[in-house]
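To begin, one chain is listed below as structure tokens, in the form predicted on its own.
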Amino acid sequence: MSIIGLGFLRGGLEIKQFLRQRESVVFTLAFPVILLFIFGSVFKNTIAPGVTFSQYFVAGMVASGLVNTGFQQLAISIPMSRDVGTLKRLRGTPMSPISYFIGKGIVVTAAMLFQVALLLGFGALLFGLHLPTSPALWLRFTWLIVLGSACSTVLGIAFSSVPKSGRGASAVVSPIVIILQFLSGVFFVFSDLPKWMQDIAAIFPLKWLTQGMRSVFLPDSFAIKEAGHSWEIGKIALILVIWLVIGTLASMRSFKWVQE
């Protein structure tokens, strides 16, 4: 069988046990939904003329859902079957890393768009938010969600050779993300933030992913309210772009079947 085709095949084992997982299916899909109704609920007032922030946090939880389910999940999930001996035994399998991580990509995907369609629905019902109404605002909607699912999962994948242990993954790895959110506008509007964070936080995709999704779900009277006073389309393309070239290079030089 081809690669694509094994990969394919993984991508359909991948969602399987991630259903079986019942504690992480919930955390996984379930949490960024309580944290938008949280702070949905206790943040309503008006950040520009027509947008409240739960509007504004709808965008922002979007796409941090794609660093969480991504990301995060792969860099903490995947030194834990290294530790069991999971991908030990997939490399005496004809499985190539491609194909171990197309699998990851589909069973990201897969649970990517459920988690979206849960935050654009509570979104819309209780807090307001405003679902895109031209075919040109859905497209961009999907080829973010293509583009920073590709590029959360094989960061993820590149990420998961730093901790030593399955054990130890959650402490080294969800801070970084905790961190991210906080930089790059999904908790605070972003240019209320100083300077400095906002240097720091360009560096990193999601930065960039906020500020798409918030271009698809705002109006477009708010772009005057971003960093660069647009939405530089352009440049979150290219940005995502470059990332998801340097996740795949440090995903293929990096991950391990089994730790050194």
Contents of the next structure:
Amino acid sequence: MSIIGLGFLRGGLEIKQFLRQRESVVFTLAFPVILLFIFGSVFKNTIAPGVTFSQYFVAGMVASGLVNTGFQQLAISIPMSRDVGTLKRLRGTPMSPISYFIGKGIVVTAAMLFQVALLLGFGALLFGLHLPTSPALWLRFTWLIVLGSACSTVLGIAFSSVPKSGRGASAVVSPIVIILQFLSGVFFVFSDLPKWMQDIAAIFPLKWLTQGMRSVFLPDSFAIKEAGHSWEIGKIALILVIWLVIGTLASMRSFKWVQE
Amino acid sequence: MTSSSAAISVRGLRKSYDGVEVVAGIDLEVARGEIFTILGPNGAGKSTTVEILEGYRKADSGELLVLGENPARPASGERVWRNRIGIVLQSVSDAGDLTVAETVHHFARYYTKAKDPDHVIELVGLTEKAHAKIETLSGGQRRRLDVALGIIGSPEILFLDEPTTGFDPEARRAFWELIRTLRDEGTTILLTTHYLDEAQALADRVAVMLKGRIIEIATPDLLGGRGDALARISWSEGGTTQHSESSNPTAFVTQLSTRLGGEIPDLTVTRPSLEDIYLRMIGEA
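Next up, can you give the form predicted together with the partner chain of this protein, since the form predicted on its own came first?
To see the whole picture, the full complex is given below, headed by that same chain.
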């Protein structure tokens, strides 16, 4: 079977495994919805004419959902697979690392699409989220999802070489994600953060992804409230592509089937 | 020179970790279709040697060919070479959410010459468990699944690292039968084991490894001079147990019988078992 065919075969199997692990389904898919429900219910304040915090928050959660299902999930689950010998076994077969990455990309994409649909559904039903009506915005939404999830996947694979063991992985990875969420305009309005925090967040892709999502889901009039006083769409694309390249190179270089 | 017609050919293999030499210069040749066993105490370097042959670790130095290719960098390509080998690892505990059948069918598709998955499940005796989730299997059943995944691709060479750990006696016999069948089909088998009866039952040749070196390679019957070893005779006479060693035990017993007037009380005649020989070898060195 070709490397790509094997990747799809692997992806199908991983989706099956994912769905059978009830904790992972509940945690990865339902958790963001629960967060949305809590934050959306508590912070009902208006942050700009016609924009409530819960709308702002949904846009941020869609972006950070990509980070949860991709980066966080992979950076934790790959070291665990390494611990139990899954990767060692695969390494002894004609499975190529590329096929393995494709398989991971597929399971991550499936989980993301499902999660995004849940968030948009609940956001629109309960928290006044306006789904975009223009095809141009849906197109932007699509490339943001594609680029964001690709970025998140390769960075997750690259980062999976950092934790020494599966058991320690969650302790290393989860705080990074939570801190990034605080810095990147998910839990707080980004432009309200101190300048130095904004500067740190601007290095990482999540800040740009949340900004992109806001450009899709918030009215155009809000653009002026952004840190750069515009949506900066070109810059978002550029920075995500740079991270995608960094993540791809890093994952190719650092990926280890077996911890020596 | 390493020979490319042999299944495995190794010259001067060395590997150190943190300055400690784990494999200290090994020469080894395994013919195609042979069952070759490596025996040795824990820490002798067996697993490291096998993992180098499997391509999991890189040797520090030495010449090394497995199916005519360097495992660290197969000239025909990693996937092509891996398509020809099968590996049964120690202690894998993955994929608990999948069933036996799903797993074996899935892995079958990795290979160009895969065996029929259902037939392989039957060969390892898991047909009744085919639709059970892997997490519900016992240790021995799990091991049999590992074996199934090792042989699914019709490998030309099969690496078995302590494959029967956790098997009950009946399952071990069935497993030995399976290994002999594979050998009869032409599969080369490299087996590491702690069980001397397993080596005795299966191996065409045995290598004994100690402190990173191979101290002897022989057939199980001849290892450690076993073929020439004296027979040990014991019997009761005058209320005490008597012992003697002889290279002609039949003549000795005949004489003894004549002397004692027929039946010899508590007579036993034994030769040292493979285990006796092995323990002596690793104790001496």
